[in-house]
Amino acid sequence: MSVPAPSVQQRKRNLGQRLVLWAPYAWLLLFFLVPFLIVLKISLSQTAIAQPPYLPTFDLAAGFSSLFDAMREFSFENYALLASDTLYLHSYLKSLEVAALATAILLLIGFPVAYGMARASRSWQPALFVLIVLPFWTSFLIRIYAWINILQREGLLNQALLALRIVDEPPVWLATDTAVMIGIVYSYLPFMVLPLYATLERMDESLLEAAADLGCPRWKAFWLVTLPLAMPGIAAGMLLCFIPILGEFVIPDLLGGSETIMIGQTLWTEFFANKDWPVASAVTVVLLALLVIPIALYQCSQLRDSAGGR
């Protein structure tokens, strides 16, 4: 029996289907494979006094033979520079360290914030919601700048620690590992409860009470139920907060000290002080193999577990 031909409506609407499916892709490659591509070039190119400050540069109207030839002058000198220089590797290891401490940190605060949340009446949800993303209706900058208030010598905090004889003498907050610490889990709160926060309320409570009826154990039956069900939106905070935290600028520029120079400082420093746009554009891809490979590998280990457990 032959299959009739699809109609107009039908190829139309196939047609805008197709479109709406593609469109991510068509994203993607706009906005992030082409500003690669070029980051990438500049990152192979050697530094110039010039307009644009590098070296080689592609003429298009001169033809293929010159793409060719520029492309034979590409180098990895600059990706060497990164690898002899201890200052990258010190930026690179204090932003890890400062992303992955921060994340854990959030992690602690942020599920209890959510599960309290989840966990409450249906009519106060709206108002818990509303006081997590409260602090987006303000500018980020003005938000930092008043912890450089609060956390100065005469600032509110050693004023309350002082008043309550916590302390003797007013400690030093500013240009430390510490003021860092706290901008930043204050600023990327919100970024950790609210993925949780939409795992954890749409939790079948009845799995709890079919726990509790067997015998479980309250702590038993968080730990066995709660909290392996809540690993997606534990993973997707942990994402959310770890990869801007890596490349965060402006709180430790803020709020931190000579000794807190992670790497989004070392790119502002070589891309606007230094105008070694080669040597940022290496220190740019090198940053984004870090964030994308462990990425990858992760989604990789979901589809194989996914395909096993069909």
Partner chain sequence: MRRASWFNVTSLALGLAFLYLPIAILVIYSFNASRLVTIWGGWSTRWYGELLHNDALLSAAWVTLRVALVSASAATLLGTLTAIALVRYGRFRGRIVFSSMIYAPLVMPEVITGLSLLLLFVAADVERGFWTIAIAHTTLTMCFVTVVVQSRLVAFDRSLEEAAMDLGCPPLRTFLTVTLPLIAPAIISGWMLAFTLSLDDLVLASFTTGPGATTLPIRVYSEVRLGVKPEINAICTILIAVAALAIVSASLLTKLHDVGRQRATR
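Positions refer to the first chain, counted from 1. Source: prediction; values computed, not measured. Heads up, when I say rigid core I mean the largest set of C-alphas that superpose within 1.5 Å between the two forms. What changes on going to the form predicted in complex with its partner chain:
Put the two forms on the same core and the Cα of L19 is off by 2 Å or more between the two forms. The two forms, fitted on the rigid core, differ between the two forms by less than 2 Å at the CA of F249.
Instead of the form predicted alone shown above, give the structure for the form predicted in complex with its partner chain, please.
Here we give the lone chain, stripped of any partners or molecules.
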């Protein structure tokens, strides 16, 4: 029976039911939203040699009047610095470049893997799913560390290359862009494969049979049928990879060299080494602004899909 959305009880929610909503809501407001507002505020403050190292500081007790006083002292100096010093510009551009390239490579590697999974026999699929997810449960740090083992000068990769006489001199892998790219692709592969698999697995195979029946060769059917239908998965996978890679810190720090300074590292250095909290906050705010663009694009594509009445 088609009954409209079952609204069992539209009665007033009692205290317990309101608590179900308000406990996590309050938690997130306090520990997720408020911190961002503080970051925004500090990014407009001035650096000071004090603890905490910025001016003006928050004084909640002084109430709103002090908030307005503080607002008058807001300065955009930190943002001016970000714009004028090429160090910041470079690390933003580097991050965008790395994230874009890595996402493209991930898509190229991830799609065949996801496709292979989706076309594997039904009895194998759960096992393959677990195999893809399993590395996600092991420590991120450990997986990067495993690559240091392999990529170092006397590491297994060079040993193998030398033994096979592909190279005479061991090439340098560690502290290069290549190492960073390998590390990123390695760590984010499950994030690309899983959404792709989810869409491909749901795809009706008889669609391809119908395409073949209508005289469409297999490679063409892939372009005309499979790929368009996999678009939601591709978009989700790209979003899931691109955004965290943009702010990645651990991988470039451990595998990269001095020429791969990504924005996450700049932020970390400003904060921990230079103790320049206002600049670190400004770096964060600009990074957040950068993140809004892909998210907005994704939302648009989703809206278009749902408007298409799928």
